[in-house]
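Next up: just one chain, as structure tokens, the form predicted alone.
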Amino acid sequence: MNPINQGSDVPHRLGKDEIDRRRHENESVLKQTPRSLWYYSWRRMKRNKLAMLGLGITFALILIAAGASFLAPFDPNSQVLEYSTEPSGFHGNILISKSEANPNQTIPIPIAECRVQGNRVIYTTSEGRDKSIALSRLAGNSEKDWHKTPTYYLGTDRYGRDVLSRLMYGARISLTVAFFAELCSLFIGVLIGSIAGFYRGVTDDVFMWFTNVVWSIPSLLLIIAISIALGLGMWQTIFAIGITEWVDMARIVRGQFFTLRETEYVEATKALGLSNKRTIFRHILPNSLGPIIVIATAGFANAIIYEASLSFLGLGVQPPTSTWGQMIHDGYGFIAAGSNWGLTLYPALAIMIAVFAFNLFGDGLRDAFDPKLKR
């Protein structure tokens, strides 16, 4: 038999519908809409089980830091003395005053029991002493207002503040830290890297020796000496890590321009005439943007650890402000002691899972930019 007419009896061997079928196939891949990378790298992530747990995480981590003022149960720097280093579920039983100074500041007082007489409440303190005082000291207008039993859930502190709200007003100020210095580490780094990848020649020669120069030193070396430079604080700290952590985005920057230089649209914006500024930040950066959120997304880790360990050698922010690594500082003396190791674990686990959530999520975004990846 013929070999051509062999093949052209393969249409009649298929059935009507198989035929319909197939057409239709074919008319709805061409009727499709042509999609960015970005939707196709979004369906990537979200097959990604792991990746997608990080990112829930870390959107949680930004509603607890965003939210803190409004979740958190007590002030973070609100102290009880007599309730010092008690342990996780206490329960308290405090009256609320007014400040003999400030009205509008309030002061707990802890008591074992309290009753109404006339126009006083008296109460036994927690050293079983009878006291009293006036209602018009009281916060407040009924019972409700100035006699509370708080819960102290994951326990107190040495100055008897509450751990809880103080690990979720110290993610605020991790995040803050962590998504400032990041901002100047990517604006640096995306700097140098676009411009000597883009000129090469003895442009690149001098910004990559720069750039070899900071990396030699000891990231974190360089961060203390920068802050005891510049003096103590929030701000101090966020300059610090930024102007540090900015190589890794500098020479993976530098080699995406090296590889986008040399493609043919880019060749077609020197025919047009662009200048060169035009075509680094309008055409080549945002052909670049995938590698670029992902280092800067495990920056963000960095970032954390950075802040965590300023804080715990006393050169970041600050106390009474409540931060991860100023905890993990104040309660590590009571590991050796064989008690309240909450007070050091508790922090310590809460920048371990902020880590751990922001490298699930630049591992899943590394995959989902990767356009050789097929599943």
Contents of the next structure:
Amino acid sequence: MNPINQGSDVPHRLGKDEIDRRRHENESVLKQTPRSLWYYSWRRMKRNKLAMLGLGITFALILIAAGASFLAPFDPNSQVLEYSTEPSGFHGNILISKSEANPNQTIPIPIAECRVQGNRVIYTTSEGRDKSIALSRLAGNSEKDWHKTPTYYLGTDRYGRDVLSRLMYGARISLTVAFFAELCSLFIGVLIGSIAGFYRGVTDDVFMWFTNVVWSIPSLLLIIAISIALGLGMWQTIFAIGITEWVDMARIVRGQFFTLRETEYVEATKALGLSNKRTIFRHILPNSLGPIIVIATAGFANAIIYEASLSFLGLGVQPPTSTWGQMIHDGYGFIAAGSNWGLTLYPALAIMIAVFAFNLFGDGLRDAFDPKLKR
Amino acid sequence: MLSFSLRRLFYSVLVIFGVVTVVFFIMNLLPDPARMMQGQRADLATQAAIRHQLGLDLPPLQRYLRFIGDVAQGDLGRSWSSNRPVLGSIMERFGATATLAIGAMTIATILGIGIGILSAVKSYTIFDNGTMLFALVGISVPAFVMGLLAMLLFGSVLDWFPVSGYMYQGDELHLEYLILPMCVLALRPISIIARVTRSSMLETLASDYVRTAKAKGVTWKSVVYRHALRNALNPVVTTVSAWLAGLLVGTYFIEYIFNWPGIGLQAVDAITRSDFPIIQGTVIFSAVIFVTVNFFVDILYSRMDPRVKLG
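Form predicted alone already given; the form predicted together with the partner chain follows:
Entire complex below, previous chain first.
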């Protein structure tokens, strides 16, 4: 409760003690360090459990993506063709042998059982044939090194690759593409929006005409056309999404500039003779950060969707790099056959969780930056 | 009013002109059509002949003017794979897309506005929090993921609907083919319309004239539907029309997954075959539809809401 503005609640006559008490109270409020918008927004945000959940999941995803090489139980591209499309929780039984051509490379041999006899290992293949291999051709020194029984927690795909590991590496692609694409569209959107909003007049007309042109072209087709024109790959995907998805940002920033340029402090910058560049970047832009961050979060979530859609069509980051969209594409052929639904479901869930978490966080941010929506 | 409409019309034409220019520019960045059509081993003479036939040997400016002229006359070129006029094959398939889009938007508008009003009236209750959480899920799931999951659940596991295919088989009408893609397509717009309706209603319900209406004893029902709703509908109309325009021009993934022969499926097929004239034609056609819908919405707006300036 702010004791300064109590207005009509103040009785007409106050005792001296009461006046002193109130003066003291007022002064103590005035002495408090003023906090930034960020402080109050963060405090509101912390109370919003769903938004914090979204933030938590987002952090977890970033950790998984960054640490995929340590966290993933398997190499995402190593194939064990005998273990094609195994169900979730499948236990493998593998001998690890050294490649004859290159001793640093290992080749997994799936087996049913094995025993050591002298300096050879006798094993039964998954087809039931008995074979043997010299101990020197196996990796490492002890049985623990060359005989493994790993668990494929989410099963394997058609080529016997571990689905869980591929999902983890897929997170890396999704987040990287979405981050840089959003950075790109943030830059274009803020630039176009602020120039149009600040200068108005003919400049505004031309920039908004261009914005409307890009807005009228179906985003997906534009993204696809640009990435085909540039050749397929990760940076091309990033550029194609970034250069298409700035429209919302430009509109919001322009709107902010329209409002803010009428304020007293912007008038003051003119009176002080500051350059337009300084007024735009040092004074107006920092005051529009709230809406910009909200739109950027939504744009990030959309960029994840676009990346997944592109790689679903085979037009995104190219194999063998694993991406979620491409995993779904490889898996959904099995739906009609009614088997191996996990190959579609797991990457689908991964996309849903990532986008949902980010939207939860974005919604929380919007509420936190907008004091009108205070609960 | 008339001068306003004329000005909007002129602006729409300007936007379409811009789209055609952007399309021309991007198509010039794509790999050489003569090589694409003939494959890697085409001899130089054939390639030159094709270039001449397509007018690719002309200087860029002349090609650009020719392109604009062709598009203005409704000539979008011929498909490289079927050699049929592009506009013809788009028009042929537009019906299937429009059926899906209009069906989905009908469901989405009715359900979305209904849910939005209920959420606003019962704001911050379990109903409101629950539906808004569902709406956020609806926004978060990409169309192709939603389509595949629906196919998996209702097509394969429960076996209620056919997995994919078009509703006309020969002359027979099989509406059961329409239901699944239509409902999946409606989910995202339902979520967004519900969210927009809710926040707009909340804002109006907190306004002074609603309080006045309540104070003078108007029934709650009448306050909600006659006073608040009418004024809250503006952003909702924008959202509905933007989505209608958006769905009319492309439901690529839903059509692709459910094998629905609309312009979206045609575009995706054209992409896999590198049939650029079809892609180019689809982009221009989509932009025209999109701009046209928005033109009519602008006109409707100025009739509906006197606060909209005719500027």
